[in-house]
Amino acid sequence: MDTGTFIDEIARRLTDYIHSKDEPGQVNPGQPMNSLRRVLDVQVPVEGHGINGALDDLDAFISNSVKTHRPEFMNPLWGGLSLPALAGEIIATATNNSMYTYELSPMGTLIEQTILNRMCELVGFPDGFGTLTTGGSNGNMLGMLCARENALPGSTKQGFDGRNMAIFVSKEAHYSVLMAANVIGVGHQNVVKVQCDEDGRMRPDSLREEVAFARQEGFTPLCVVATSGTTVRGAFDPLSELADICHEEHMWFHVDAAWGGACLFSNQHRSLMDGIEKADSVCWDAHKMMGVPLVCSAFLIKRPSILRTLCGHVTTAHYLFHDAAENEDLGRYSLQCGRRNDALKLWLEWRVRGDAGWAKLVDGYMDRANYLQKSIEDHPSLEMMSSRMWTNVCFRYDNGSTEIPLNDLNATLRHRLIQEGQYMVSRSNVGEDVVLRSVISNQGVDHDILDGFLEAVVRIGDEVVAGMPPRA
């Protein structure tokens, strides 16, 4: 098979896949791993199958994938499919530029600089900069590493004993803070989980108490990691008040806005992040609400010199970095060496939409989340399990007439929902309660999809209560 024919075959599969979102079908194949192992050949052969075999393998992969582009997919904090961003992903892979030097990716460097500068403007860092990373987890780690270098200049070179350091997060913060504490040498036990209010936001009064107690116990407060858009409830911590405490206590203030950062486009909703300009660093995932394909995430810092010091190891790479491009090479702000071009897909999408398009997207998602919440509140067998600030909608089934414990009932309901494969939302916990968490971050979601989803939830809930077996 020649190159043109092979590319045509790939294009046909892409087109068929994209169009399939509008056709009847399942989101989730619903097969357990043992069944999948029996029916699929995924072994790596001694003798290759040839390029025709690659097409067969792609067909198998597509048919057995979760269809994240379908509007019924409301499971994680991302979903849907953007054609401009898809084009950027394909071309970035084909051109295979690496982003560590301007020499190897001239226009890619200009594009990434432009994206980072614009995001810094939106956050309120007029002299800021940053880097694109592999996701919010890495962004949070970079923020904590910068906090370490800021508190102990030279620790990047000389080492660091973090056993007496303390990091403060809300009880509803993302688990990546624990991962980062491990990596930077502080340890899980020194991550202090601060009490939240009834809406899931970190309480400033509790933060003050925890910082005072940590100092009393001989710990040095290193940083606070606030959250703009928590994973389960979509809560936004009160940034301005938390920032003031950090400045008084000489702590670094990092904001995990991986999920909620897109609110900054919306005149109606940007107040959720009031005070963000007081932060020292921010992470923001474009692959979440902005709908750019995984992965595309920015780490932004108010004082870029600290990030550059953190990445000072690049000066030893004389075979890559040269003085003539000292102010151009993006690798001087990154912990990665080889790094793919994730800026192109975001830049293309941004050029198509503009800031106004992003604002319309955010406002539309919030309107649909409002519709879903009202539909739940109006239904006698459904109840909201949390207040709502963002597009996370946490609820459960409860018809009030069953002796089945509600946690068991809703866990079974969600399991059957996934097995049926028509809709996909996550199971989470709010306190001790098992809830269904649907997230509106998929452009295909509309009122009809949401109505059908709730009908399925109620139908399955009724079946579980009645002791009916799952559908075949």
Ligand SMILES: Cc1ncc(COP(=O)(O)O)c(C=O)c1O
Second form
Amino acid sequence: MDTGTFIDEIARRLTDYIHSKDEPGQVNPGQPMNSLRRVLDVQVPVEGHGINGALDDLDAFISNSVKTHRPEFMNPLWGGLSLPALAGEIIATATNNSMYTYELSPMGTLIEQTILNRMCELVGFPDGFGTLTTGGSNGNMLGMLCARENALPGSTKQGFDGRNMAIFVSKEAHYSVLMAANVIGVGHQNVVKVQCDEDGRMRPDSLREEVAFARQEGFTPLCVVATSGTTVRGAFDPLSELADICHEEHMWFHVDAAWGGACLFSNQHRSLMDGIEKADSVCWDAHKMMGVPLVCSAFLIKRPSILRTLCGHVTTAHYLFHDAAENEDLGRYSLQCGRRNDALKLWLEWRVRGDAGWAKLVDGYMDRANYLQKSIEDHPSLEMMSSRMWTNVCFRYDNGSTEIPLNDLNATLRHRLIQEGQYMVSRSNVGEDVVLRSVISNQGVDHDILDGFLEAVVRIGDEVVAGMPPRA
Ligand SMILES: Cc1ncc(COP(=O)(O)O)c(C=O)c1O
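Moving from the form predicted alone, what structure would you give for the form predicted together with this ligand?
What follows is the entire complex, opening with the chain shown before.
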């Protein structure tokens, strides 16, 4: 097969895949791993299958994938498929420019700088900069590493004993903070989980108490990681008050806005992050609410010199970095060496939408989340399980007359929903309660989809209560 025919074949598959989101079909192929292993040949051969075989392999892959582009997909904090970003992803892969130096990624460097500078402006870091990372988890880790270098200048080079350091997060913060505490040498046990209020926001009074207690116990408070948009409930910590405490206590203030950062585009909703300009660093995932394909995530810092120190490698990498390009090479702000161009897809999407388009996206998602919440509140067999600040809608089925414990009932319901394959939604906990956590973060979601989703939840809940077996 010649190159043109092969590319045409791929383009046809892409078109079919994109159109399939509007046709009747499943989100979840729903094959258990054992049976998938039995029916699929995924071995790497000794003698290659040739290029025609690649098309068959891709067909098998597409049909066995979770259809994250369908509007019925509401499971994690991302979903949908946007064409400009997809085009950027494809071209970034085809051109394969690595982001470490301007020499090897000329326009990519300008684009990434532009994106980072604009995100810094939105955050309120006029002299800020940053880097694109592999996700909010790494963004949180970079924030904590910068906190370390800031508290103990030179620790990047000399090493660090973090056993008497304490890091403060809310009880509802993302688990990546624990992972990062390990990597930076502080350890899981020294991450203090601060009490939240009833809406899931970190309580400033509890933070003050925990910091005082840590000092009393001989710990040095290193940083606070606040969350703008918690994973389960979508809560936004009160940044301004937390920042003031950090400044008084000389702690680094990092904000995990992986999920909620997009609110900054919206005049209606940006007040959720009031005080963000007082932070030292922020992470913000464009691969969540902004719908850019995985991965695309920014780490932003108010004083870029700290990030640069952290990533400084002096003259070791003489084969890549030269003094003449000192102010051009983005590899001086990254812990990675070879690095994908994740900026192109975000930039392309941004050029198509503009700031106004992002604002519309966010406002539209909030409207749909309001609609979903209202539909739940109006339904006799459904109940909201948390207040709402963002597009996370946590609820459960309860028809009020079942002997089945509600946690078991809702866990079974969710399992059956996923097995039926028409909708995908996350199972989470709010306190001790099992809830269905749906999020509006997928451009295809409209009122009809949400109505159909709730109908499916109620139908399955009724079937579980009636002792009916799962549908085949
Ligand atoms: C609040 C929050 N922070 C960080 C992360 C981690 O982001 P990533 O998956 O991009 O590493 C998540 C992921 O869902 C999240 O919800």
